[in-house]
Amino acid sequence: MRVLLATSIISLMLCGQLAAAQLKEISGAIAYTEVIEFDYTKDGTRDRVQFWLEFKGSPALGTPDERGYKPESGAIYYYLVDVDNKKQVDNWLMGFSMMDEPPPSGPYPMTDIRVIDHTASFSAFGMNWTVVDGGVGHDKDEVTVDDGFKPRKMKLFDGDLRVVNTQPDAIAEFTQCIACHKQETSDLVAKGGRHTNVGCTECHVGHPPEQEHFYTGCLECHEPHSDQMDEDSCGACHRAHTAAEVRHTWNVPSEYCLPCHQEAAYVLASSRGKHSDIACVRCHQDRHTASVDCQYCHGAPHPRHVMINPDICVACHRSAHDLESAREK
């Protein structure tokens, strides 16, 4: 149970004075195990599934004499997710654990929480934990484990950690509009990209209801990709507070995304395959980079040995974007 844990979002303690001067929290989640059989709802099927730990918390704000002092505050919880179905199942302990409370998934309560640069520490489940926010995803990420006998560095899979100690200046003198919008700066702060430098005034030139075009066009300081994209075509990827996450709708036309993956689109037009009059979004769904596999429109037309393993895929069929040369071979 010591390193069963998992994901999500930690919100922002933002308040007053002090919340100009200091923003610190962890959060986020990462798949410490490669995807395994487990059949976990007992109906003699062996599902692929994957766990994921979450981390959520902020050290004390202030001192409790302060005004605006906020406590320490943080948890780890840890949850299995159905890959094929890419869904959270609950209750997949339910009968094996002789836990009444908490559930098995969590809370567990961290405590002396400290932030350093993009470091953080605590403890939990009697351990010392020390976590490293190296950048957008988990490629460089890293958390360790000190049990009192020997540090462990966990292998990580997939998702992504988030380490944030300071408030950026660019927004710190902006307390009026953060003591409203915490959600909105706390997203600014994680995920902002190049936005958590520019001020609040600097996009948002009035407030609503008092103007109606409250905010800057974002054309207004970036090149569109293609000239068949306006004003209304940017918020179909690219939310202003979180422009380091370029999350897409259905609806999204191939012709968006042909300026940055020429080579790609090039290939896909020039296969005689189906998959040349798909939508990048049919296979590219929700977030950039990502990919649905095989089976998602294929069912298991092969032995499922063969289906569960995108390698196997690819050494006869080459790529989702060139099937008709393969076949060639």
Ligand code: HEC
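Shown: the form predicted on its own; wanted: the form predicted together with ligand HEC:
A single chain, with no partners or molecules, comes next.
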């Protein structure tokens, strides 16, 4: 039954030319070392780096030779992240090996992929892997690698792993609703994250014309991040159908960022620089974790060759949150 439903929704989605995201998936990336110092550029200074692993895979869906069948597919990537420049480094072995080409960061194939509840298992690099998604963030995620000798649990330092495993009830409802609500269904499947496990009718009880505008409130199922937030505030940063991505509006009050960023807010408020009164979302626009460049607001006062290089501002102005120390230096 499960497979049949899954197969039919995928074929429906393909017919309707919807984003054919998988309904079972392991994805995300984690840092598996602490920040270490390593001169990958070989310029004599040691760079602060961290090793990351990235996963992306889906088990087979449906039955071979039947319409809508999707074979399994999956890959692992591994690379260094330069922590200070926040960039992925693929060619970190350059200069250390005899190769002219950088060693590939991947893809390294994943096979025998299975997803049960919040757990994914697969083979890669000749070993058996088990990944448990414990929720948002890496704190409760688990990665166990078994080389046939002894299973070892990896220590995780950063990142987030997701195992999406849409429940059969939810899939049944997607198929009922998709005929008339393609956009909503495809949004949910593509970017709903863990909401793909929640059936349409858990959030929409009843249907027009009998019931009008009926939505189950977020707070029926979730705690707010702080007491300042009520039901109406959630929409400033989240959309139910695209819950996996956080995008905020331009008018989010800075108090809403506080529950999770007390330190940043404290530094900004206690600095007596002229940035202290600027709302967080003026500089961190639209997508959560994004920042605009200094040039977004400043065309002056330095010569052009300085102004076009956003990376160098903080060398003299310390940080956007704490400008004052620029003058103290």
